[in-house]
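Presented below, as structure tokens, is a lone chain in the form predicted on its own.
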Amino acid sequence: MKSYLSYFKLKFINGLQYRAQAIAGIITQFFFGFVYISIYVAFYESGSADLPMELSELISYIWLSQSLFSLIYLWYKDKEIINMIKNGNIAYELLRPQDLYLMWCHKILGDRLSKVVLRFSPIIIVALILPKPYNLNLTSNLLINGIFIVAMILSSILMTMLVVLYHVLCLFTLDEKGIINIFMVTADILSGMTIPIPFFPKFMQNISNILPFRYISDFPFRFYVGNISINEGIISILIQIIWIIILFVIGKLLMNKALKKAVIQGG
């Protein structure tokens, strides 16, 4: 286990070095945050009735998603892993005495956490001091904060399982494009990153409730802003754990199958 933590630490420290990239990312998150909020403010002020979220809840939801964007978005490719698959250098990884699947999990999680560490605090601080209705509202409820932290830890693990699964599928296709990109776009929409799930038609909400994607961002953020009850939050945490186990088993089985039939490219 110590060797896997070393891979995590290496990727985490390496990711912290890209300060200019982090600054560009912060500016980007602020831009999209203000754009989304401005659109929703105009929408709410138009007098639309029976909206599924309060405006203050929705704005806090947007700022949380922007501050944690680097950790939760699913449209992610580890170029190092993709290049190893394409050029055949994955053969060197197979010679190591570690499990390749767990190695990828720790590398991807370390890289994603390093990015969110650099961007989270500046976005949250500015969002807190903005005038209403553009500001972020924090809760002082210890139980909600505790459940939210647990939900985000499980969310980061669930995100890692999905992203690693995408890279495992590349072992079969030998390319990251095509059907896998369609899968990732679908996941991005159903996770609530584009539009919060309550704004979806009822049939799409039912579909998203079954799939794992909404438990990465939609559930934790809506729970924190008060749009989801504590009882529903606890049930959703159990669903997160179930999906983590399911995706881990699927990923491991596919990885083992792919490595048995692996063809080393290049060389």
Given for the second form:
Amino acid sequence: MKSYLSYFKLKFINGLQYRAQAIAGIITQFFFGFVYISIYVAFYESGSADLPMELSELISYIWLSQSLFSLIYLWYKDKEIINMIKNGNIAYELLRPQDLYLMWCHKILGDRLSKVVLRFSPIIIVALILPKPYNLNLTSNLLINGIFIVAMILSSILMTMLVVLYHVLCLFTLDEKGIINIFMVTADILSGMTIPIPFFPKFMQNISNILPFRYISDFPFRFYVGNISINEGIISILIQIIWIIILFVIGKLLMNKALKKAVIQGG
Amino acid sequence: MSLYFKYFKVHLKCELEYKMSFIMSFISQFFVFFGYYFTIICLFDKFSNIKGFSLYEVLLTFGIIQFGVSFCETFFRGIDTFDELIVEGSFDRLLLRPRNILLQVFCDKLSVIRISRVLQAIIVLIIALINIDVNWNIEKVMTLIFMILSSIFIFLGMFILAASYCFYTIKGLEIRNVLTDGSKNMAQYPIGIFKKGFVMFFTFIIPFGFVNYYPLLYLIGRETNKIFIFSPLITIIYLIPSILIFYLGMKRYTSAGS
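Which structure goes with the form predicted in complex with its partner chain, now that we have seen the form predicted on its own?
Following is the full complex, with the preceding chain placed first.
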């Protein structure tokens, strides 16, 4: 266990080094948040009868997703792991007396956490002091805050499981583009990153409800802004846990299968 | 021109070597950018209009921008990834050849796969044009052609400008992606829907407004002044200084690699 944690720490500390990249990231996230909000404001000013979310809820949703973007977006490829698969260096990894699956989990989570640590607070602070209606509204309800934190922890684990799953699939395809890209973009849309789930057409909402993706970003953020009730929130947390277990088992089994007939590319 | 086509053929052959991978990437490119249109369709499912613009009018402005950017990324890929050329030092190699330098940069990398995005943009444009409420006549067709051309001009200009920046900094600047991608994202909508400041920005600083907003007003009959037909051509004025700056930057280029 200790050795896995040190992978996590290694990646985490390494990720913290890239400060210039973080500044660029913050500006990007901030700018994009502003772009999205401008578009939604224009839509809301045009008016419509029944809207699934209030404008203030939607704006807080956008700021939360922008500030936590580097933790929860699903379009993520770990260059190091992909390269290892492609050039055959994965053979060295297999020689280590550790479980490759858990190692990848720790590496990816460490990398993602280091990124979000650097980017999170500046965006939140600026979003808080913006003039109405562009600002982020925090809630003082302790229960909601508590559940939100639990949900975020679970969603970052769920994110890790999914991202590791892509990389395991790469073991089969030996190509990180093609089918993997299709998988990633579907996951990204269904997680509510491009647009919150309530705006989806009805049948798409039904699809996204039975899949794990929306529990990564759509659920925690909409819960925080008050679009999801506390009861539903607690149920959703249980669903998150179930999905984590399912994805863990699938990933692990696939990995074992892949490694059994792994052909090392190159020498 | 014939030189360009030769390069194009080589790159195409090169990518077709891996047939399965080519097909898969082709499909996946198509999918990836579907996300953009998905957002629009979702939003218009809930809202009937955006400040008076209908779904198909927005799809038209969207399609025009997507066409321009994907066209440039496909056929002028080399200029988009210019910083790699500089960092690797392979720009020196191009300088030695007795051909137009910009043309060579364009040809250096071609991403044939991205044609699927161009196709996608064309499909969206066709859907928008079939459903849009316009009384077509010669002038309006001209406006539309100008719009499409100007979309290519503006992105080409932006890419060249960004590339000339590499002469000074060696490394490409990440901030430029923020500016180009972010503003591109906004300009996909008719810019009139945004607050005054943005309209000014997209008229005078990055003239996206002339690509798809002012001519659109003429197309759908909100403006009748004939000047609007030619408004997209203003983007040429943007392209010329970009090219000049590129050559100016090249004068002070010192090699970075071996």
